[in-house]
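Given next, in structure tokens, is a single chain: the form predicted on its own.
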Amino acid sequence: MTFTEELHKRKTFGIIAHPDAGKTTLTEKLLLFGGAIQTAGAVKSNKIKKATTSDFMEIEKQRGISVATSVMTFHYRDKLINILDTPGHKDFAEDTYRTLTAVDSVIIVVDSVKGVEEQTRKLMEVCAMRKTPVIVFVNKLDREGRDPFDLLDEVEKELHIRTRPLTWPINRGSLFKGVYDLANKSLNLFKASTTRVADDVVAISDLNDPYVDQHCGKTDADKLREDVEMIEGVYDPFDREEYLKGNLAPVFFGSAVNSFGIQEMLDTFVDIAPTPQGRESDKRFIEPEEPKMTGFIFKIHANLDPKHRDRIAFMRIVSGKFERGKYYHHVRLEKDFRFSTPVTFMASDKNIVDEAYPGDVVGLYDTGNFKIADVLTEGEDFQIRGIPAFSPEIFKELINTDPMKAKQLEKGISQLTDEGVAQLFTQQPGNRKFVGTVGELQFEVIQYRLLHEYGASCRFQPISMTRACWLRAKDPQKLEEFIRFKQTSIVNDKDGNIVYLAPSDWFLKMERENNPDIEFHFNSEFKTERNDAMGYVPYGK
């Protein structure tokens, strides 16, 4: 297979809902369908009777909740189809964040008794920012939900994009029928399962077909009928173009933890979804057509597999072609590495890759090598722009419970906050560790995880701290002069940089105006730094 045969073989794209919508249920059933897995475990609550694929972690099993992007591979109609299942609670939200600069679609979860939730309005301003192209799948029609239209009239408001429903649900709640193929004109009869695919789908030449009365009910029949006359006059008709430039967004009915509505929806994404898209640099525009490879890491998970205590960074293949074995060039080390060992995955298992294309996702082994937006290329300097840096708004000091495993916690601090999810600051005299995070959850999740993958047990205790600035001076002797006078408040981040820990915004102000000579930013990213999208992205503004 050539390569721009291997190129427009390939789509990947990322899934995002507001906790709770079925977005990791979802994921499962596109899994189901593309024969990755032959069955599903169903995610009941925040109870786990059976662990979804997607989420391996153990906190994940036992909270019921994703708390860390996960990539999946499969087959599917000759293509091969990358998922990234992304975490959905706003605690979570720098990985989901750093996933859609990984992506090159997006799918999103609406729950059909709900609506329109805020993370999914939060996750939708990047996609809109990026004109990152919208699929929406309007999940539980099994559920006593709210009206068809409403929900879309809802979707274009708070979403701000145009729609155009692709299927429809005949009835909702208890008395769910199925879903009519607008496109295709067919009809999809609901039958409950969470564990097999559907296969009653009846193809009609129109709505006045008899079959639709004798298996749907005259009522039922004579509201679709209606239903299908409006949605022809009120919508217009699908632009692939549209839905390509970020402007329109197709929209499709179904039960995802019924494994119903789903088919219609993967076989409409596989033909109109965009192929691998090329990225911006500091230098120039990256198409994937180019044969020199380019990736970019956006994302690093330290023990996927906690019995060989792996560390993995998540590298995004822009141009070129991936080879396992070969050397390439790593911009900010400005040294060569080969790989002899990487992987594609599905979920936490692993499988060793020898090539990679466009759009694929790699994990290369690391033993501390990279961060977050790393490049790697055969050769060429750049950096690739658009992905987001965060501050930390949440501050607590790290206190070790367990004096015998201080080495062990040294280590699983510096791996877990290498994953970009939380920042790890340290003050002398003293060596006093401090944990800066967007979200209370983090914590929770540190806390565990060092517990149980490093065997070291701790505490996190507040403190009154809510901003972190990094500093910087063409006046050292100014500089000098302040850490002096406000020591107790200077820490240093991982990379040695100096940071200022600022006990209020009020205090911060007031720093700003008083030492005009001193540089305050909101990350470490100084060259790059950008207060939008694209940069910097102050969480929760």
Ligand code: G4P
The other form holds:
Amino acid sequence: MTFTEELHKRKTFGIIAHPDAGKTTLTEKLLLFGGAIQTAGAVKSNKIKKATTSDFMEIEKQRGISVATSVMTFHYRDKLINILDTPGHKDFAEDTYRTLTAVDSVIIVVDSVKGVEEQTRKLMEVCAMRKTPVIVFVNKLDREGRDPFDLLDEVEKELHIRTRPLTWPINRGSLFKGVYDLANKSLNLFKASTTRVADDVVAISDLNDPYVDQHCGKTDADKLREDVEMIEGVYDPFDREEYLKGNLAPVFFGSAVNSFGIQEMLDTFVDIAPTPQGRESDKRFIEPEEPKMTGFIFKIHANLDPKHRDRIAFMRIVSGKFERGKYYHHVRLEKDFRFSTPVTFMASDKNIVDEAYPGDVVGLYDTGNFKIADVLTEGEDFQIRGIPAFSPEIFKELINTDPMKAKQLEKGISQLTDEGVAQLFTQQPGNRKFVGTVGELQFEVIQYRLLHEYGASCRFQPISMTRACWLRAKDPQKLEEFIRFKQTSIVNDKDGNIVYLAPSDWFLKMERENNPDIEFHFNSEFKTERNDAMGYVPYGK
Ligand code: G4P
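If the structure you just shared is the form predicted on its own, then what does the corresponding form predicted together with guanosine-5',3'-tetraphosphate (G4P) look like?
Let us now look at the entire complex, which starts with that chain.
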């Protein structure tokens, strides 16, 4: 197979959902459809079901499971599909944000009973920043859910995206009859079954076919005709270009646990989802077709075995062909590395891989050389853009409780924050260290890992900061003045960028009004012309 054929064969996407909407179930069903697994139950949920903060090993074990299921590959029709798993637990949302930088499209699962929930809203903001194409799967139609038109309205309003239903449910809950495929004019009748793979799809010439009345009952058949007339009247025909630009989300209805309504979505996904896309760098756009290999690290996972401090760095290939054993240039460290045992992931198995193509994710064993957003090339120097750090939501000061172990603590916190589990901010003078996360759980995980992996004991002291803003000003003097004036709230991130920690949104608003010459950015990648072109939304817009 030629390089171009390999490239066009691939689709790399992520599934996002609020916990419990059915992400794990849908993932599993997709793998069943693709023949990657044979039985239901093979995909373990990486959900941290117990939100207790005391059982760290449990958390780590569950995070461990998420490594095995981090990337799942399956074949469907003539395509090779990579699903990048995203942790559902909100305290690991940072991981999810990063993973979204490595996908080319997403499927959003919405629970038909609960509608759009908080976590989905937040993750969609990240997709919107990058204009990631989105397909919506409305799940749990076998339950007494909400009116489908209301759900579409809610998706449009809450997720700020236009929708276009491509299937339509016939009643719901205990009266759920199935879905009507608007494009193919076929009826898929519902039978509750958690094991089936193929659907009973019947093509009908038009909705007035008596078959519809026979199988759905006159009331539901009439309602379906009415709904479909309304849809065709209100919505424009589906426009793939608009979908690819991230402006329009096709919507499917079904029941993941019953493997129902998934095939329609999967077939459409294979037809419309983008092939591996290039990425913007600080120098130029990297096209996937380029012969030279480029890849970036979007996730780092620690080894669970404390005797081996090695980690797995997950690299998304952007261009060219990756080959095992070949030397690649680590741009940040200005050193060349070769990888003798790169791995790919297959349900719960890891396999050594000899070559990989754009859209693929390879796991590289790492002894501490990688941090999130690092780039490997065949010699060229650039940074891939679009992998910013976002403002954490909770900030605490790191206090060393064992002065004899200051070095271990320093090294430990530096390595753990390289993994992306939290962000580290340092204040000078004084070398005070602040750690920012998106969830309380992270602090306890960090404290536990510092002690067990680095022998360093610490505690976290709450501070009254709620938001990090990366600062920039056209006039360096103005920035210096602001820094001097706000010294106690100014810190540096790990790359040396100047960051202002704000005690509240109200305070931040005031500072912005009082300091019109200072730019406050909500992520570490400042607004540039390139970011504009990529659709970055500046703060306040
Ligand atoms: P998540 O990964 O998004 O957190 O959700 P997950 O797939 O684990 O699904 C959450 C719960 O919703 C599970 O039940 C799952 O069986 C159920 N579920 C998924 N799809 C459907 C559906 O179409 N209809 C109905 N009625 N339920 C669905 P659970 O009781 O939490 O777990 P389990 O014991 O059934 O595995």
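On a predicted model such as this, the values are computed, not experimentally measured, just so you know. Residue numbers count along the first chain shown, from 1.
- The residue from 411, 389, 451, 248 that marks the hinge of the rigid-body rotation between the two forms is 389, the others lying more than 12 positions from any hinge.
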